[in-house]
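Read the single chain below, which is given as structure tokens and is the form predicted on its own.
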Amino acid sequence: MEREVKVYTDLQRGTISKHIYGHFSEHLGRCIYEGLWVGEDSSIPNTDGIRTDVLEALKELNIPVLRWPGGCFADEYHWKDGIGPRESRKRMVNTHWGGVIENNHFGTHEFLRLCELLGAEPYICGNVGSGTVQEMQEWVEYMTFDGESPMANWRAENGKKEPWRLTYFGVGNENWGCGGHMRAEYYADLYRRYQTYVRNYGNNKLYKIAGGANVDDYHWTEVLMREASQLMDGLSLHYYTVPGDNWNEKGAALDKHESQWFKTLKKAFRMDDLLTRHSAIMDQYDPEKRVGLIVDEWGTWFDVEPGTNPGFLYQQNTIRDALVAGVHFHIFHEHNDRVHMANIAQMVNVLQAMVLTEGERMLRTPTYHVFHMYKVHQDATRLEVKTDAGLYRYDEQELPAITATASKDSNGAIHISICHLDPNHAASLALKLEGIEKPLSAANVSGELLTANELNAHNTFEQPNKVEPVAYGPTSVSGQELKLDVPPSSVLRVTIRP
């Protein structure tokens, strides 16, 4: 049976914010130390202490925004401990993640330098759980005040006379859990208080993000929107794709059974329901959709790799993760009127990472390649898509066999991204473009395909390029239609230039 995807090029559905393609880096496991930061004296090539191979790989993704320092770590992080000469910085115990010693060598200056090198906007998450209002206020002053003040003077003494530009600031993280185990009503009042002192200095306008709900805690969203929506610009949401039935048995990253494949993808689709229901509550208090829904933690979460520190959350990354990422992007695009930002967890060596490192070696994961393939959608105009592509059935359950999204960029190029979830059967797909003025030409069509023959196919340091994109073209081009042969378990991008 031939399957069909229609793209309505004349039905435009708003802009896909580039910030949907954001990232998250926490002081967790080997994300910061060994992953991003090695120090200027390291034998590993580095730029101002940031390892060059990782930096160059990440720059290729056009990362728009990077969240730091957590996560749970944010609500035990005291920023003044990470300022000044590194040899005199206070050492602390990272109680959330493995009980290891944190030497604070990677602090505010180092993070903001990383963002400069990446070309990414910084998203700072402040400490509400164990920090003070004054501490948060002074951090914002230190980073953004251009004038005479104790914090601005201290910043200059530490080598940065001019202030940084900072837009995104989170007032706490997961305050329903590791950020203080608060009730929604209590946190709403604390948010109102703390955000008052997260000030705009000069022409630096902050976008204030309140700590939002855990998965389907709709009461939390209701209370925060009712009590504080007028004082926020964004409200966060956290949801991880965990195939296991509980947090003690999350499932293995390299599981090769179709039962886990299906279960993982099914749980990824839950993001659509969560966004729909949280958005409906937000609409009651913010019908103009001024407040953004910020999905600043998402991705797969499996059991750690055998033999690794359980507090480091190190997991491998397969073609299954690639499809989870693609499905999420399709969902985020569909909710682009409310979802202003999303940040995958995490950037390096933790959870659904972009790159993995081992000593001097580095590899790109299948998820990295999806981010690279999809970067064409950043700040593009979303186009209406209708899919009639059958179902993927397993054990009396079913999912869409194919999901798709499309956009048009500022140069008039149309980009269509497709995820084929069925691991067992190839698909013959008719891709029809409605509303175009002239027939399609094969010379103007190009594409990339990411696929694998094994359900747990992944890249290793011995085979770092086992799963990577290859050039792809349609089998035929005629009129307004492309014919595509889509392999099982694949992510595909097709670009049609004007």
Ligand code: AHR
Contents of the next structure:
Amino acid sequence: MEREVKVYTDLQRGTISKHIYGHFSEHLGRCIYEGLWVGEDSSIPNTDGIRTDVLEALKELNIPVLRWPGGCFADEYHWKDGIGPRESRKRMVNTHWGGVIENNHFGTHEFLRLCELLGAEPYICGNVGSGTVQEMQEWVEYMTFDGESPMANWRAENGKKEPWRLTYFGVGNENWGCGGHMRAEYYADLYRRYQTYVRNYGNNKLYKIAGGANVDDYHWTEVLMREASQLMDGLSLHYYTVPGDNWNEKGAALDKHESQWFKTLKKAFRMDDLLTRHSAIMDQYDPEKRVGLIVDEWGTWFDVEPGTNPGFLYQQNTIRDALVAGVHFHIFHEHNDRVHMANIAQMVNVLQAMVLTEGERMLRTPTYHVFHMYKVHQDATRLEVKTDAGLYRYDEQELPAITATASKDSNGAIHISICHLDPNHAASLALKLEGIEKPLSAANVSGELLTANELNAHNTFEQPNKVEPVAYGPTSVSGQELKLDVPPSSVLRVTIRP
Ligand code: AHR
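Right, the form predicted on its own is done, so what does the form predicted together with alpha-L-arabinofuranose look like?
The next block holds the full complex; its first chain is the one shown before.
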């Protein structure tokens, strides 16, 4: 049966914020240390202490924004421990993540240098759970005050005379849990107080993000919006795709059973319902949609790889993760009126990572390739899409077999991304472009395809390129229509240049 995707090129649905393609890096496991930071004296080639291979790979993703230092780590982090000469920085225990020594060698200067090298905007998450208002106020002053002030002077003594530009600042993380086990009502009041002292110095205008709900805690969103929406620019939301039925049995990243494949994708789709319902609450208090919904933690969360530290959250990454990423992007695009930013957890060596490292070696994951394939949508205009592509059925349950999203960039190129969730059947797809002025020509069409034959196909340090995109083209092009052969378990992109 032929399936159909229609793209309405004249029905434009607003901008897809590039910040939806944001990332998150926490002092957790081997994300910062080993994964990003090796230090200037390392035998691993590095740029100002940041490993060059990882940096170069990440630069190709056009990372728009990077969240740091946590996560749960943020509400135990005291930023003053991480500045000044490295050898004299305080050594502490990372109590939340594995009980390992944190030597604070990667601090504010190192993070902001990383952002500079990546060309990414920093998103700093401040400490509400165990930090003071003064500490938070001084951190912002340290980073952004231009002129004579105690913190600006100290920054200059530490080698940085000019302030950094900082837009995104989070006031705490998961304050319903690791960030203080607070009630929404209590946190709302604390948010109002802390954010008062998170100041705009000079022309540095901050975008203040309040700590948001866990999954479907709609009460949290309701209270925060009612009590504090006038004082925030964004409200966060965390939702992880965990295939297992409880946190002790999340499922293996390398599981190759269709039952786990289906469950994972079904759970990924839950993001749509969550965004719809949290947005509906936000609409009641903010009908103009000024306050952004900031999904600053999302992605797959599996059991750690056997033999690795349970507190390090190290997991492999397969074609299943690639589809989870694609499905999320389609959902975020659909909600582009409210979702201003999203940050996958996490960038390196933790949870649904872009790259994995082992000593000197590095590999790009299937998720990395999806971020690469989708970067064309950053700040592009979303186009209306209608999909009539059948269902993928498993064990008397069903999911859409195909989901699609489309955008038009500032050069007039149209990009269509498609996820084919069915792992058992190939699909013949008619891709129709409504509203175009000239007939399509094969010469203007290009594409990429990411697919694999096994449900747990992944890259290893021995075979780092097993799952990677290949060039892809339609089987025919005529008038307004492209015919596509879509393999099972695949993510693809088709671009039509004007
Ligand atoms: O990303 C891992 C952890 O998940 C973060 O530290 C925390 O915010 C969330 O619970």
